[in-house]
Structures are given as C-alpha cells and as structure tokens.
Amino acid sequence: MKIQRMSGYTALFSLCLMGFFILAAPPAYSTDTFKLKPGAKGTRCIKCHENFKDVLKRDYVHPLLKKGECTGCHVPHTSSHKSLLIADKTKLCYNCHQDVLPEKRRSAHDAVVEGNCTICHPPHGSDNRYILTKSGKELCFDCHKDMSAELSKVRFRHRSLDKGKGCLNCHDPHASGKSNFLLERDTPSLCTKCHQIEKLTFRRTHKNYPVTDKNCISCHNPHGSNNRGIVFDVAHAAVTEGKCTECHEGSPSLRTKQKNTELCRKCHSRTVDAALDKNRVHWPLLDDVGCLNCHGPHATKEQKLLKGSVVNVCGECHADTVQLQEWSIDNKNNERLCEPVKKGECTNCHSPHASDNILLFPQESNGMGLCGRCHEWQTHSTHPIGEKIIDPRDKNLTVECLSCHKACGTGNNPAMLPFSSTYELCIQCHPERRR
C-alpha cells in the first residue's frame, strides 16, 4: 500500500483543524458521552436534592432546571469548581447569556462585569420576574443604600421610581451602549419618554426658553429633592425665583447677557473683586468660561453650586494629585495621613479663587502658618524650622514643613514623607550621618 506524504503546510493545516474541532466541541458532560440513564441529567437529581421540589413550584424557574437539565450547569461526577459547576460561577452564565454584556458599551453594572450574577438572580428559581431575588427598586437599594437613605428624606421623589419598573424605567440593569450611569439613552430623549414637552404647562414652567434639547439634569435631580420640580437642593437664587432674565436675554434666546466671570460679577462683585486683587489668581477665573469651570449656573447637589465634590472638581485638572491622594489613602502605612487629604478637602489648604501666596495657599506655607493651623509641629519634632534656617539643598529656601513632608500624599511612604523612611529623608541634608 502506497502511503501519500503530506507537505509541511498540509500537515500544519490538519493539526490546526483538529485543534479547532477539539476546542469548538461542546463539553463532554453536556452530551451523551457518559451514557446517562433516562432522566439522569436532572430528574434523578431531584430524588436526592429534594429541596429543589419547592424551587420548581416557584413562579419563575430557570429554564434548564424546569426542563430537568441540571447538567447544563453542573458536572454529574466531579468538578474543579464549587457546587460541581461546569465553569467558574463568574463565567458560567455568559455561556448562554452572551448578550448581557455587549462589547460596545458606555457603562456597565459592576456586578455584571465581575460575573456576580447571583447578587441579583438566584440561580434556580424565584417568585419574582426575571428570577430576581427581590422586585423593583428594593433590589437596587440592597446595594445602593446611600440612594435609599437620600430618597427617604426628600420631599419630592421622581414619580418614575414608584411606578412600573421602578429604577429600570430609566436604567438598564446590566449595561448601556447609549449612555453613562446605565441609562437607557441620553437626556433629554430619556426624559421626553414621559414628559410631554409640547404641553403649554411645560413651556410656562421653563419660561418659554428652548430647553427641549438641553441636559435636564443640569437643573433637576433625576431621583428626588426638596425643591418642587425636583430641582437640585442647591439652586441658584435666580432659578428658584424664576428670574432667568437676570443672566439670560429674554425668551426665546438662551444667550447670556455677558460672558465668563463678568456675568457672575454683577451679583458676586465682592468675591470676584477680592480674588482679582490678589497676586495669584486661579486661572479658571480668567478664561472664557470663568466661574462655570467649577460651578453650575443653575442647580447642583453640592454646596456653593459646585459641579461635584471638591476633590472631583479639582481632579478635572489636577488628576495626578488626586491619584496620589488615592494611593496614599489606600496605603496601610499612611495611618497618619493629613485629614484634608483623607477627606479630599482641597480647599482646606488651597484658596479656590486666588491668594497672595504660592500654590494658592491661604497663608504663608510654614509650620506656624498653614500647617500650624492644625498641627503643633513641635509636639513631634524639635528640628529647627523657620525663616532663619536655610535648607542646605537649596540656599534660596528655608526649612519648613514642606521641606520634609509632601502635602497631598506620597503614595507608599509613611507620614507623608517623600522617602520610605526617616533615615532616607534625613541623609538628604545630613550626608555625614549616612550608615
């Protein structure tokens, strides 16, 4: 018999093809490889696992269990995974539910990304639709307790929370390909599903200004607030009093009467003038956007109409410093981290608008000035400090708190030091002490 030799390329192709079929083939336990007796894929399981008889009586049962196909998720003999699962529990559901987490998405639920499906869905059955552990917003509030607490205190709640699908009227529980925050779509198209913008009452409420293509949540808290119309709790007086023409030209123009800081100066002249009189002015005050770099013009959740928390607003420009703060907070060696750094309160040490001092410090940067407001430095060190003590590393500088400590955190170093130990710090100025 003549044996035909395969070329190198043919042999390689054959091996790859064999590998493909091996990888693509379904797992052996989901076929009849084990020659299971009739009903052994599920029905026989119930004979031992009697508690599942009650599960089968629930209103919503996992389709595989309902069909008696336990081997769709469990190996009948042995497994490397808990509960004899055919795959790790964080990946198992995606074998069938691949569309839950689309590749092109703008936001995704953390639990879904991590594969923790059982946080919301019991794997076998439930009395709630979609096999959920709880129904409606109560399920969401199990994790989002801060939102639940906030809504329990406000006077006006968004009505969509208490009707229909609750939170899911606006949010997709798994992922959104169209918007951030798991929203089904961006505003205002999301809002106009319920709010009829062509109605006379809508136009009157908004003073006939053309807001139908604007971002609704620049004024309204989408969940609830203490102001009518669920306007954010911290609202510009001109907004709550309906005095839109204080800043805007008359309807239907949304154009402001003046630009940048000059517009705000009309009412806040004392603050603006005091800032511009300083030697160093925070640059956002002087560009074309002005105050609105940091403040919302209408309403926000934060005090003083800040667009977000202090650390988040500052982090828009100073991302590297905020990252350093986060590293320092997470480090166990940094138990003595400065409180403003821990809490992200940048304005405790920096003036947000202007200052006569470097780095917008509200007062001179030395132990008895800025740091001395909170720290009695002599209680932990007797190192000479002050205007008469010259820093040997730079004859133009004097020794102060920031000569040895980094004000915004130091990542992996203790006590806000620039080095990992006091020894390494000290020999920078005292090389003769090097051991």
The other form holds:
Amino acid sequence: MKIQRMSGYTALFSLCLMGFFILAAPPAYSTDTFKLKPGAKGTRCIKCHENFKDVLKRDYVHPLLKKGECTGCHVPHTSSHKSLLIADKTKLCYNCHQDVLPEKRRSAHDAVVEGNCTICHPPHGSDNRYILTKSGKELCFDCHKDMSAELSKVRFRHRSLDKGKGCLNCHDPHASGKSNFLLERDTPSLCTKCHQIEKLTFRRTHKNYPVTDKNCISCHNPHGSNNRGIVFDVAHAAVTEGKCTECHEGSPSLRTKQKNTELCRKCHSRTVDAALDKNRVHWPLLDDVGCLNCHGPHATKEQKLLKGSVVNVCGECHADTVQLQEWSIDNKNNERLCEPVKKGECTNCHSPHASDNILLFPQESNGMGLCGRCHEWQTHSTHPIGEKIIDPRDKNLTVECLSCHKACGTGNNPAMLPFSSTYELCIQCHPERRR
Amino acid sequence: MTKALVKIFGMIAVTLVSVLLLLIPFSGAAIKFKYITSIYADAQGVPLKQPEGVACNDQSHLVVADTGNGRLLKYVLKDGTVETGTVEIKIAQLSYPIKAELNSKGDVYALDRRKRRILRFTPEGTFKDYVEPVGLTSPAEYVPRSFTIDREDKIYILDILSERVLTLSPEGRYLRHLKFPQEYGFFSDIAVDYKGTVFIVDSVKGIVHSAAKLSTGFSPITKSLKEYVRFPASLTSDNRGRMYLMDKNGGSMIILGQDGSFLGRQSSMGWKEGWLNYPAQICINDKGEIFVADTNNSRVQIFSVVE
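So that was the form predicted alone. Now I'd like the form predicted in complex with the partner chain, please.
Okay, now the whole complex, with that chain kicking things off.
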C-alpha cells in the first residue's frame, strides 16, 4: 500500500517537472536554449535544401532566410503543420507582421483576413519588391480577372493604373482603416492627391461647380470607361451635354432646382406621370429621395442609370427576398429555378415604378398570364388550373401558378415550391392522399 | 432512508416545475391567437379581393378596405360572426383603399393609395370630406404612406415625402409634427397606443421607433427584428400597450411588449384558414378580437387572444 502511494507521488512529481520544463521552454527554436552548433538555425539546412541557394540570390529575400534563421518559421525535427512550420500557415506570418491587419479597419483584403499571405508573397524570396510573386497591377489581376477583362476593353483607363505602384496608387493591399474597398482614404481627398482642383482646366471642366467636397465616383469610374474623363459608361444626357443647369441652380450653387421626383418629371414626365396614375406607385418613388433611391443622377455602370445591378438595387430594401433568391440559386436540387430568379432580374415580373396589381406585377397574377409569358402552362395540363378552378384551401382563390410556386425562390425547396417536397404540397389540397 | 429522501426531493421538484408552468401564462410571455373565423364576402356574396385594410372598435364594428374591389365594407359582428348586413361604400372619390380606421364617433377613415389622400365618411358610409391638414407649416407638401387615429380622435399621418409624422386635430387642423429619426430604411406604418405614444415601423431595418406623447423625437425601442420577421409592414397596439407587428413577406404576426421585448410569433405563410399570405393591416379591439387583412388570400381572418 505504502509502495503504491510512493509511486503515485513520484508520478505526480514527474508530471509537475515535465509541466515546468514545457512552460519554461522557449517559444521557438530560434533561441539559443538548445546550445545549437553554429549554423544549425539555417545555414546547415541549405546544405541539403540546395534550391535555396538560388532563392538567396534573388533581389528580395525574407530577412530571416537572409540571416540564415530557417528556425524562425520552421521546426527542424517534427511539426503538426505542413512544411514543418512552427504554426499554421494562415497564422504564422502574423507572429511578426501583426500590423498588417489593423484592429480598427473599414475594409480588408480577403486573402489577408484568411491568412493566405503566400498568394501574393512567396515566403522565401522573389525578384519583386516586397517579395511579391509579380510586380504592379499584374499581381492584382491574377485574381481580379473581371477587372482586368473590363479594363482591356475600355477606351480610357485611369492613368494612375499604369504609373508608379499601379493599383496601389489608390488601394492599400492589406487593409484600410480609412475607407472602403481598401482605399487609402475616402474620395475626394484620395483623388485630389493627383488632381489639382484649383487648376483652371479642372474648374472649367466641372463648370465651376464646387465639386471638391463631393464624391468623385458618383460620376467617374475610378478604373476606366469609354467616356472622356472616365465618366461612367451610362451617363445622364444632361451630364454628357454639360447641361448642369437643367437640374442644378447656376454655379456655384449645387442645389437642385426641385426636390425628388418632381425634378426628374421635368424631362421624364411621360414615365413619371404614367407611374403616378397607377393604383400602386412603388412607395420610394414618392418619398424625399424619389427616383434617386434606385437611379444615379449623373453616371453609373448600369443601364438606365441604376445604382447597381437590378437585384442589388432591389436588395437594398428587399434583402429578405433577395436572400431567398440567393439560397435558391445555391440549392443544387433546384434544377428548375426560374431564369429571371436565377439571373436576379426582378423587373421581369415586377414593374419597378408602379402597377395596378398587387406585388407590382405588370399584369394580374391569376390565370397563367404572368408566368405564361415564359412558361408553357400545358406542361401542367394534368392538374386543373385556371380561372374556373377554385382553390380548395380558400374559396376566394383560383388555382394558378402561384398556388403551388413561390416565384422569388423558396430557398432549399425543389421547383420553387413553398413546401419541402411535392408530397407536402399536394396533401395541402388532397389530404385524403396523406400517407 | 436515502430512497425516501430522493422521493421527497423528486416530489418537491415536480411541484415547483408545475407551479412555474402554471405561472407562465400570466407573466405575459406566452400569448397565443385562436382562430375564430374568416370573412370572405359582402352581404350579397360578392367575394373580397385582396383586402389590405381592417378597422375595428369595441362596438363590434368592422370596416374592411376591400382594395381589389375599390370599396369599403362595414360589418357588425357578434361573437365573431356577421350579425347584420354589410354596408358597402363605393364612390368615385375612392378607388384603391389600403388602410381603414374608425374614430370614437364611428366615423370611417380610409387611405386611397392611388390618389394618396385620406377620406372621411359618416358612420352610415356617406362621404364627408378629405382630410387635408389645415395650417400646415412648411413644407406644405406631404405624401401619406399610412395614418392612424388615437382615442381622442386626433389623426396621425406618416408623411414619407417630408419625413415626419403629422398630428392633426379631429377636424384636421395641424397641431405638431415629429421628424423621422436619422438613418432609417423605409417607414411603412404608424400606431398610437392608449397613452398617446406614437410608434412607427421601419420595414427595411426591422426596427420599431416610438415617441411618447410629449416628446420631441423618435427613438428606437427595438434592435433589428429581422431575426423574427422578414418585412414588417403594419403594426397596431392593444389596450395593454402590447404591439402587434405584421410580417408581410413572412406571413406572420409578432407580439412585442411595451418595452419592445419579443413576446411571441403567431401563424405562418399559407393558404388554409389560420395561415396568412402577404397580410396587411391588423386591428385589435378591447375585447381581444384580432382582425387581419389577409391580402393575398382575399379574406379577413378573425382571431382571439389566448393568454
């Protein structure tokens, strides 16, 4: 019994001793605790890893490698991480480069947040400054292919893209504490770094309006466009023709001559009057902002001067519906997702300004009129459908497409059904078939 | 001995749990609606078409804004069923009613969405006049998105054009206005409780704001309710200060305490009785009868509160 107790104490003591040594151990192999032989921290590694001799000849080499301290990042014996790294690849760099991702930031590069530093920086060395895989904008375009494709087509590119640091003239590659989109700072102060607003040519181009405290990218595409002055491709005629006084009071006042829809009505009376004469005007058209809830006043990327793609503009207020649409797109079981839903073309089924019908449908939803514009309802001819067929769930309703389908998408349900399966749907009206 | 102790403790625990369960319904946390009936047509059997408004009072009067048919219908109810024939109000001045209200004298008010004007009718259904704010300070323009009437018959208009809530005397004289709070999404509806507190609901952000009777501005009483609702577009309050919020896109109602706390959610999207499909206005009277304009199901549903 005594012997057993003694051995217990011994085991406890050994554990404590081990714990002490573990806690007291140096955080990495880079320290001298192990009385390593000269060169054991790195120079000896190169003896076997001969390819690093070439890396060392590159113009820009990681300082630890340059000093021969491979153990700054790698464990010589064993590690739980790939490439014998001392920490997970996504966290390792932050051991030294914490300042890359400031705590208070307004935007951050996804690659940086995810710790995928090696997408841009080969860890050991490169011939490009800041140990980058490529120099200039070419590096950015490796991932931002859409931007690259767009810029290859435009007539006028922002000159700073091809000068100096390229994209980095305006963007911070890691994170920005001062602006969105990784911008170094907000417009207009970002733009006025290069554009001298006091210059006569600048003032003349801007009709002497005090635009210096305005958001430059409400008119200009910061990357490039087909219009002079890199004004967005879709520009208000009054802007391209320089007729600012159509809407604004004479320079230097930037005040508009009238408010909201009333201002637009001056030229677009047919559209506005037609909308105002409907049973249901889209409410935002009547509020303080009016048309500008959805349209840009000067120039935008999108057709009809929309502030963004249709689904994004609608989603500003109807985020819940757009979320259903997004879930429906992601749903792999939903092969028969309505095309306009798939493409986010809300205005295919809803009149954006006004309508005489509920949900701003361009025509009455009962019968097959609305859906029948694209779908051949005969594919459902085995099921009674039409204005004479009363919905058994509600005597005031007839059986129509929307009796079984929810047209904006239903998340994970098949065929835009409001229920999780066809069976669940069918037993709503046919309870006698319940299994 | 040990077994006996365990038994005694077990019994005490069961008793405590039972007492707690009995207490819950009185704590205000558990509120449920019981479906009573639905109204599908007028006295002549003409079906309702996409009604968006319901107004009710303690004399069991119910006014339905039968939007799709461009008319108002006035019912008298007893125990949830229509007691006498309906009064139909269908005039040229009213083309697309979307909200209805009753004042203490039984006058009927309706908001016409097409003309964006509020109309006033006698209790018998004769058109009296339009509600036009008299003595309105600048800006003179307003667009009524919604309106409501308090127990003193004062009229409150949710003016989306000039971003304010207008308070008018029962005769329509301008009394005061409250500016909308900063940085809102879109305000869809307004309600006033028995204490005169004004509530407005931001459908886009899912936030309810309130302004006490004498206060000079709105402040939020809830955080975003988007966890519970998709697009809250209508609200009302009962005689205990609880709020009932209609989720238009989600087809449900949520109940909030006076302080904005979440008390429950009722119904869901569907076609059968008891379910809702793009519901609009909700009304609750002092008897605890709840009327819902079940718009896309083309009916009015009646529920009662079970506590």
